[in-house]
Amino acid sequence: MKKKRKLLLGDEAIAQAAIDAGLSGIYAYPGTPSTEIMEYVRISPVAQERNIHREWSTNEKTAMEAALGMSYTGKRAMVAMKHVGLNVAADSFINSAITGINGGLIVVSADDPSMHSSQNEQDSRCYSHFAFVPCFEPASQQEAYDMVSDAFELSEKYHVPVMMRITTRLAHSRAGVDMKAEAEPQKKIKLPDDPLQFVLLPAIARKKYKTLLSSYETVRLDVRISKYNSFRDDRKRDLGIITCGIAYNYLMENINNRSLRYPVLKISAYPFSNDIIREITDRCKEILILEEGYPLIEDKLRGILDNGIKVYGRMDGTIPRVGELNPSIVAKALGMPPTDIREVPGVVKTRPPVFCKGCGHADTFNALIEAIKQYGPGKVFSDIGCYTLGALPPYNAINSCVDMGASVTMAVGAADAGLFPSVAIIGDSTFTHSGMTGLLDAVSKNSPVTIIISDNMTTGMTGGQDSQATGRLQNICTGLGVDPAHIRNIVPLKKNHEENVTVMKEELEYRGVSVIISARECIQTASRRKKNTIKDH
């Protein structure tokens, strides 16, 4: 049968490849730039026909653990998240390398250099190295597709999870991808041969850790790794270039069809053999390292390369230490004129992000600003979601946004220090992701905090995915021990402004834990729902 060809985002190529490789379940929490992986599988007719599990998880930790549970049964699983989500899943991710896997398990971590929609630009390759987990870093959509099958096979051969690290530009750009003619069958249930494999008691964990270290040294020689790391020699040996993943494309944009004939080492899979490094260092006087994200390879190779060889990269300033790579940066590092990137005309003005017209978050903030005005500024802790825009004019209403769920716990800590009132404002999806445990802390200590859950009944910032909180917030807060008399429900509409201000003022004065649920459907999901209703009729 002939291969099929399809135009796919990098995220979609990974999702399609997983389906074609016999995937039985995918687990994820939405986060740009990884969201489209799960969304592609969710709407796939093949995934539906094959009954592939494809429901959103409450957070990245639960997603990682559920995927590990599917792997326990011998079936192939994938978990997808953005780079900061891997922080949430780190406990289970790192320990899964020690337990090992049964069915193949791929962890996709989508990094966001330049922080287009993130709090930092951390490099997930550091996690793979830290956990002794093999890592694939595709340079193209086709390579991303091809790597998935190899990653599943590598995972099952060495009984370890495998990471796939992508970045925003690959995740959200399209290219033609040649796909398998038909999907592989799913694996059948086969439980681990060792009934104690997943029991990390210290005596067992010590033995398994030694096995992990040994297999990590072996895996670097496996063809499924080595075939993605290639060295191309050339006659101009004053400079050799080591390039990783998508950075390879920026290099090729500059040297293709030109008389530049540098030796190039392309690295797209880790761990790699030291021999491949010597192939280029033994030939060249100087080395330029191009990698998207942290100077991970540069840092680890400097002890080898500094021995009489000049090294250029992020660490010496040849490449900017922060932000994304692009062809112009690479051209400058090569001593070439920058590639033609047209400047934005002066008539085009930057437009800061604002709440959608009619957004319930805006009405919630308007009520809060009036209610808390008498206490002075600096008393509102917030979180990650659309409502973080409350930090900007005209609201200027929040004083923190650190990580998922931190609004509640920071408010608790500030109250412990004597700040009053101490207020947290958090979204419904973020609350169930990471805010519930903070609320339990507050209840246990009877902290004088006011928690405002701005409930738009969806995961709005990433496109309107289902929220695990919808219809459950009242019961969750009651179950965590909040006094029902201090669980207040309001509807954020202009006509309810005075009533909402009154409720907020009452709860701000309460010297215990209070929760205000400010609930109104996201204006965007409401609009889509109405359009779909009209179409159905």
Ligand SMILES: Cc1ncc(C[n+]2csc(CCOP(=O)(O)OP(=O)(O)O)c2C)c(N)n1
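Residue numbers count along the first chain shown, from 1. Heads up, when I say rigid core I mean the largest set of C-alphas that superpose within 1.5 Å between the two forms. The shown structure was predicted, so the numbers you read here are calculated from the model rather than taken from an experiment. Compared with the form predicted together with this ligand:
- Thr350 is among the residues whose C-alpha shifts by 2 Å or more between these two forms once the rigid core is aligned.
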Given for the second form:
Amino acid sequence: MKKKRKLLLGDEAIAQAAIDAGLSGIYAYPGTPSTEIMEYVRISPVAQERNIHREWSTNEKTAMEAALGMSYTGKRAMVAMKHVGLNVAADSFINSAITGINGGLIVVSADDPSMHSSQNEQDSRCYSHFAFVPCFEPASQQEAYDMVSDAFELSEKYHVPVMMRITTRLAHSRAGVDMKAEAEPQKKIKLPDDPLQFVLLPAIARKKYKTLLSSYETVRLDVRISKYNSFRDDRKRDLGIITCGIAYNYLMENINNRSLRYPVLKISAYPFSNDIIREITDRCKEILILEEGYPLIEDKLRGILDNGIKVYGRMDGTIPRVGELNPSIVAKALGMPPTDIREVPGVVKTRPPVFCKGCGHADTFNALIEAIKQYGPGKVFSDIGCYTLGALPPYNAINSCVDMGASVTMAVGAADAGLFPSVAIIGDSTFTHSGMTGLLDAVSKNSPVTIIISDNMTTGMTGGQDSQATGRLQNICTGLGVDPAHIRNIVPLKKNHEENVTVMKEELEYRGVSVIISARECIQTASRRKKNTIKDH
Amino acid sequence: MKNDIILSGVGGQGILSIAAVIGLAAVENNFFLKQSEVHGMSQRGGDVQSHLRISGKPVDSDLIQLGKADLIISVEPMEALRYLPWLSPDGWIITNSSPFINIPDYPPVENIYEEINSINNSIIIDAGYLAKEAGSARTENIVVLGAASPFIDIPYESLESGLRKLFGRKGEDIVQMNLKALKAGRDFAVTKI
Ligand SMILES: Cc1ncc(C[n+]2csc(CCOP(=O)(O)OP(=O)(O)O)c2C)c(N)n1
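Now show me the form predicted together with this ligand; what you just gave was the form predicted on its own.
Full assembly next; the chain just shown is listed first.
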């Protein structure tokens, strides 16, 4: 078949490969560094032509479940999220391994080691092993593309979901990718042979769990796994090197074009057969292990006693225990002589992200700061989004940012403990992602909390995707049972400042659930929308 | 042929457009390329960088090793200095002169110029002025690219055709404005080498 070549981000390579593999639907909630997977499918002409489902979901759990529903019908589905999104989707993810799948199902989880845009650097490979789900970890954009069709096939052959684990540097790096000239046809609807396959009553679940465990053993030997784990021997065998995923590139950067030679085991698919580990440990005296993420294989290789083969890695400090790898860290681990490196001069100051000029969140914070001053500091729980920048000077206005939705529920818990006032400030998309259920808790026990929804009518932090909350907040809050007299609407503009402070003061004093919807469109999305309408005319 | 380039600036200043133009030009010449970009949090007015690697042979790492970059191209002077640890001993810095001040402790800009000038191979260009001359302040980033073009081992015509591909959708006026900006940057730089 004739091939096409295109410059693609790692994220885009996965998206393109899924389309080319006959994808019928992709489900996702935005999150750096995974967002561009869905964004690519959304604007793909082929996806449009083929009517591939490609709408954003309310959160990662609804995305995961909808993808499982599509798989139930026999069609191929993909779900994409950032690593912490998998925590939200974990219940359905882990149980989907036990039900098994019908149409091929790929779960893409994009990790963010070094926490460039995240609150932690958890390693999704732990989840794949925890759920007994095979996992692909591409080293390059091309490998990412190639793995997707193998992942779908593997998924259908063993009736399990398959994970693709990528990290920031692959997700957001572009390279040339050879792709199929033509996309495969989509699968037809064909319901599961066993009508009880997806019914996890204990008696059924017990059987299915055993099946899962045994397929996790056989899948190790499948060629679709083994072909991505390759051992390259060398005559010089003092030190052998194991790399996982993108770490392979950093190693090659250092040893290609030089006379450095080592036996190298490249791991890019899990679970691997233990024999492939023995290939290298039987030959070499010492092992250096390069993993982008947690020292997962390293920990297993050492075992509790750590008295076997000498291992260098993250756990003994050869490589920093935290943060992402890079070619310089790998050079140091290989004992290469340090290069002369210039220092960053003292005149260079840090430049943290800030609110855009004219951002409505800033006006909301200015009003809140004034309204709450009389109660003293420490009373504002917040959440994840652009508005988290309210934590930084000159605002210093929030006291928490933990996980999507936690502002509402932490405010409830603190109010239970007697904190007054107890305030949550949350973005519109975060609110529909995971804040609504917490608000129901508050309503059902009439907690004295004030919830401010800073509504910019978009999912701003991740680049302005549509927000499920837009136009629905009033109805959601009334529907959940908030007293309409205490659902207040304000517009965060400088000229409304006094009025907004007054509204906030009134609601802070109210000893029950109140919601203040502070709504003004994100200036980034607004200007993009204006540009587009001009173009359309 | 091998060019390892760090692009730097502040979120929203258009470093990804520079990367895209060089990328298109590299592809036209059948070079291998890897380009890692920053998305997410820091795009909100924070510092942003992109590692762009072009080579006649396949590129391994998506990231440039410390001390190995041939070129730092910066749309903002303080941001040029942030990536000094990446610059190779004989590498060049090409930077815009106009500071983007969105922090309270931004240093006096003369101190920044002094640091940049203390590096032998450096060019500071008033891209804002040249961009306005070319027709629009919005082409500042392309002026900086033009100033860096003599240091990139890709034919200048390919950069021009990269610009055409990138801005073609926006109409011929925009294309011409950017071509002028590119040329203005290049003309300035060749007098400084
Ligand atoms: C579980 C989880 N999913 C996704 C994200 C990524 N994320 C962080 S902020 C954000 C957008 C929040 O949008 P919104 O609440 O509307 O606030 P805005 O950024 O628009 O101010 C997203 C999607 C995350 N941190 N955690």
